[in-house]
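Starting off, we have a lone chain in the form predicted on its own, written out as structure tokens.
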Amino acid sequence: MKVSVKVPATAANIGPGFDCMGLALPIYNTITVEESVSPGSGVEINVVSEDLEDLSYEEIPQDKSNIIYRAIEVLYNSVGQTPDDLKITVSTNIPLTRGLGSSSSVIVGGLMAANELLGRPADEAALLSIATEIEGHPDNVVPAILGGLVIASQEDDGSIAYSKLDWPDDWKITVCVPDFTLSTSIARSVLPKEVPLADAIYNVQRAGLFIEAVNKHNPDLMKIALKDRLHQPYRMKLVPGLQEIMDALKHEENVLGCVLSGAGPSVLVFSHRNGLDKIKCIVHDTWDCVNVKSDIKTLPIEKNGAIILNRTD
């Protein structure tokens, strides 16, 4: 049997809410796990990449240590067996190490082949609770299972809660992907173990604050919501020019806010129609002066998630 599934890509944390939102975006891996024909071939890890530049593809495990292996792993030593000898191929349009949930979509990607292969044992909720089990935090892989803007939260039992909200049809994100990689294990080195009362109380705040700009559909609270006190102050070293950017953005009437993608270095900036190439010429130029070259492109959320493309007994 053979299974594939389309995933896309996903932004976390969006200024304010570290670790529990994220939103997906159109851009997608397909992954396809078969079943091997030849038993005792073990197994077989392929990565497509139409960016034959990229070496980082090249630094993918290709064994049992790969983190596709192993969510497929997880879910067939949940219901009591072990993995037979397994084809996977990844077709990669989702950049490695920038900040777009790359690794989520493949452990998504990976646990739905496999929920195909074993007849479909795990239901929805299973599957987000060990999607977060294998990436640790909710707020890629909700998204890449269930689409659209969405704030989750692990409980106590390895459950997941969450929420989808409606973005604004007239709010356009701009996705700025620069030429450079940042793992998340460096960006997560760089946060400290506690952080002061008060800037816990600001993102609290400004996430409250988000919800209801969303709902509201209100650019003034907007504003105010994308601020972030947890993870971005720290992570801002890692991201050249960054600061230069957040600066020069906010003195755009059209802007709502500017933040992260995930640990960065992809940065989003959230706006109004119009001013779109202006942005985009801030952002270029500003990375352009620290020699950094950028893929900057307007898209919209993707409001599906991950879906089986095909099935083949």
The other form holds:
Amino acid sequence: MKVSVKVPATAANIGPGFDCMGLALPIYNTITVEESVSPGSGVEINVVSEDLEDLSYEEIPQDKSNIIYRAIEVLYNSVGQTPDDLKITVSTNIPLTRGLGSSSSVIVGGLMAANELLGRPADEAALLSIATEIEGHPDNVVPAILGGLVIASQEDDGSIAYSKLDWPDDWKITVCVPDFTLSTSIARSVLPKEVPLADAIYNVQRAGLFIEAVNKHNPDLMKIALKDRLHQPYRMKLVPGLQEIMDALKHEENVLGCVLSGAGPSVLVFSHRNGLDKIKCIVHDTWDCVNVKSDIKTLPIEKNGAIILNRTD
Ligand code: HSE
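Please could you give me the other form, the form predicted together with ligand HSE, since above is the form predicted on its own?
Below is the whole assembly, all chains and molecules, this chain first.
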């Protein structure tokens, strides 16, 4: 049997929602898993990318240590089985290690493909829980599975509690991807184990306001809400130009906020009304001043999550 799963990119944290808020974007990886016809061939992993300049694809493990294989193995083991010989192909458009959920996309793709191969033993709740367990936090995998803007937590029993919010269509999301990578493990290693109570309160206040701002479609509240003291201040030094970009965008009337996408280094700029070209110029030129090239696009939110593209027996 052969199964293909299409999974969207995701941007996590979104200002005050460290490790709990994320949204899906219309950039996709397609993960195809095929039971091998020649037993004993082991696991074969191929990565197909249109972006031939992205040399980091060469660093993807081609053996059973690959995170896609590990995700598949977790699901098989959960029903007391081990995977047969498999051919896995990842057709990738989500830039790697840029804070756009590339690893979550392949975890979700591997899990959903394995679920089809096994006859769907896992329901959506189980997939959310297993994917979060593998990734370590829910803010990428949950919107990758469900689409849209999601707030999620993992409960003590491993289950995922979540709520989807309706993102206002006229609030634009400009996704700014620099030409350098930043691994999540490095970006997490700079975070403190404990934070001042005042900073925790600051984020709780803004996370509450964020939900109200989205639900009431209130740009003034959103300008206050899109701030963070739990991760961005510590990661600032890992993303050259970020402080300058934030400082420059502060003066733009139409900008609602500027945040790190996930663990970075990509940056999201939220805005309303017009002025997208000016926003793109500010980000491009500020990064250019520190010798960083960038790819900048304004994208709608992806309302749909991962889907099974096809399944052949
Ligand atoms: N919430 C995660 C972080 C997202 O900021 O580390 C990246 O995987």
